[in-house]
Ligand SMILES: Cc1cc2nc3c(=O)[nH]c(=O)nc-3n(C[C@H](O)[C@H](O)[C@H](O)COP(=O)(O)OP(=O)(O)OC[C@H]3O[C@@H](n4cnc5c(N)ncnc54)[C@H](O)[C@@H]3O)c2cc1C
Amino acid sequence: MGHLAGRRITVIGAGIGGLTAAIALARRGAEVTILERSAELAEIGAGIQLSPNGMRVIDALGLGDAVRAASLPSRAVELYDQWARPVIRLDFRARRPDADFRVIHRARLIECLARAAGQAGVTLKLGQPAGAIPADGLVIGADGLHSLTRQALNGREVPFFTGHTAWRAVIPDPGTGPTTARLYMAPGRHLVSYRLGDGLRNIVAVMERRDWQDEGWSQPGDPQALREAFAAIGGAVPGWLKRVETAHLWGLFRHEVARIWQDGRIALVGDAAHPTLPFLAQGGVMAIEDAWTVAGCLDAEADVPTALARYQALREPRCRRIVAAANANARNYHLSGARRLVGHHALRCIGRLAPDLMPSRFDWLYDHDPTNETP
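For the form predicted on its own, pop in the coordinates of just this one chain.
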């Protein structure tokens, strides 16, 4: 333990970033309290992908066994066109056989993190008023997409609608063993699906539309409207969508990466600092990386403002790059006309002639080890 021993810290928000930060801080000796506005730790059913950069933090916190027991290994990402014809297979594990790509139900991950936080001595207070930022002491703002902590540091900001809406759904799936993420691309829309374990399959279906006002992803969606919107996609998709009984629909709004992440007393982690579109599967993982780094910086440096300034300097360039890459994928998945034909043909050729080329473009993302960033 270093400079965190005995330090009192308040974490606002008990999502992935807040719970991971609380664990990382408490394991280094801090006295941590989490303030969560919800009356219970309940998550809408959805899946999350954990890539090796995030799993390295999970392992460093001693949570690897618990998370692996609640998740499935992921073998690859397979891209298909709307007629379910293979376009390219991205076998990320082939470049790094020992690396751990996993998928997990978000609720199961929250359960693992909450249990570990309690074991580390973290105090969790549920049902706390939104926006109740303590007037003194060190504060970690992990209050998500609509962060009032971010607003306190950066002022009021107006996000803009990307022209995309998305459905989330979970359906029964009796499959066993490792899973593969399948991504089906069609003009103006795409659908990604993978098994989660526990007899479940995750579905995220994104389409372009302009008639949308509300941000957020907890709104009920019409399963029949989902089926109609993606009726042109073949393969396994119609069978999956036929089994959807409950769906949630949300509009995708783009928020800029925060200009100010910290003010010497308050620091932002996760979506509060850098909301991202869900097209690179790194939202939760970025929050996990942030949590480790902010704890390490605070433990290594006695002066809190200096530690928090270092945290932002370490994390901001990487998070900006990830957010930009996710934005680019949104365009690439929805090509139409001649651009789609040319693009898919090029990917098929790359897959046959240089199968390692596309996965290698993500070395900077997956080979990163946050546990080496700080002492």
Contents of the next structure:
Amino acid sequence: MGHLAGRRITVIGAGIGGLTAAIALARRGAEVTILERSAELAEIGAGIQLSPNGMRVIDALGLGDAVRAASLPSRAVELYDQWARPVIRLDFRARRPDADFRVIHRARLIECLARAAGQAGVTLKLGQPAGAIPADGLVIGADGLHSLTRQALNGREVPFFTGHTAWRAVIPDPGTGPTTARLYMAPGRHLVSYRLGDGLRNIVAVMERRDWQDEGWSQPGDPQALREAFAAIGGAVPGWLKRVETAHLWGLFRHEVARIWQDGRIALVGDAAHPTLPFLAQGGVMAIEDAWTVAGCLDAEADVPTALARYQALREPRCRRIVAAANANARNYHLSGARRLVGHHALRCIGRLAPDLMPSRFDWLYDHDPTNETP
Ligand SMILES: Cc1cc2nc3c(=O)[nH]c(=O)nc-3n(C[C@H](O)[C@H](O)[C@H](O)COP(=O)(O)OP(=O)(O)OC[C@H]3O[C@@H](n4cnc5c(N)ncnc54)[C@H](O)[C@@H]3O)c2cc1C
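Starting from the form predicted on its own above, please write out the structure of the form predicted in complex with this ligand.
Expanding to the full complex; the earlier chain stays at the top.
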């Protein structure tokens, strides 16, 4: 046993980051209590992609079988233009056959994590909004975008609208077997879809929009407005959108990556530290990586301030790089005019002549193994 044995820790927030952190801490002997403001662990109906860097943590926590049983393997990401003509296929699995890219319904992921947290002896207190940071003891702030914990460390910051809105919907899809994420790029918008398993298909449709006035960041989205906004995209898309009965529309807000992640007693994980645009599918995965690393650092080092400083030093550069790469994708997916013609032509040539080149540009992201890092 390391330095976490018997240590009392409060985690604020029972999202992907908070639950994973609680499991990682409790598995190393800590006595963990999670305070979650919602009365139940309800997740929106939507999918999430889990890349190998996150799956390595899932495996190290002993959750691999449960998560695999609840998810589908994903073979590749295929990019199309708005007329559904292939642009490039990113075959990440061909490059690393042992690596596990998966897609899962968010509710199923949360179920797996919550069950494992219970088995690890974590106390989950639902309907308990933390109105202030607990006055003593170690605190992990996993309280998402509007994080109270982040505010305690960094002062008051107002999240800014990124200029993007996202519709999310799931539709019935009876297909079976491994899935492929298809991404359709059009000027100022893109749409991603993949089969989720359980007879469902996930749709995320992102549009640039400067005029978002709403203070909140989610509201019911009119399926007809979704169909109209993406009417210019062809191929399978009109058929999918016709089947949308319920959609949610999100204004994508975020902060910059936090300057201060910890103060020697309180530490941030997940969106609380580094909310990102979802254009690299890494927000949840970064939270999972953070969770592993913060637990590893606290277990390896007796002095908590030293351990938390090490945690920030290990995580901040990587998270900054991921957030920047997701921002770059926002620009690349939404090109218009001549830049789009040139960009898509270049990608088609690369895909034909050097199919491994584009997937290799993500080695730094997907080959990372937090469980091999020295805390
Ligand atoms: C359209 C879209 C698609 C995405 N797709 C992907 C993807 O494919 N792959 C991926 O990895 N990521 C994806 N993400 C990002 C991912 O959803 C987030 O990064 C992830 O959910 C962050 O997890 P978290 O635990 O840090 O925060 P959250 O999920 O926001 O959880 C925070 C929790 O804290 C609770 N809380 C807040 N304040 C308090 C308080 N004061 N007291 C008690 N509890 C509190 C909240 O109720 C919540 O349960 C996507 C995001 C969007 C918007």
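Positions refer to the first chain, counted from 1. Here the rigid core means the biggest group of C-alpha atoms that line up within 1.5 Å when the two forms are laid on top of each other. Nothing here was measured: the structure is a model prediction, and the numbers come from that model.
J.: Would you say P86 moves its Cα by 2 Å or more between these two forms, aligning on the core?
T.: The answer is no; the displacement is under 2 Å.
J.: So, superposing on the core, is the move of P159 at the CA at least 2 angstroms between these two forms?
T.: After core superposition, the displacement of the P159 C-alpha between these two forms reaches the 2 Å mark, so yes.
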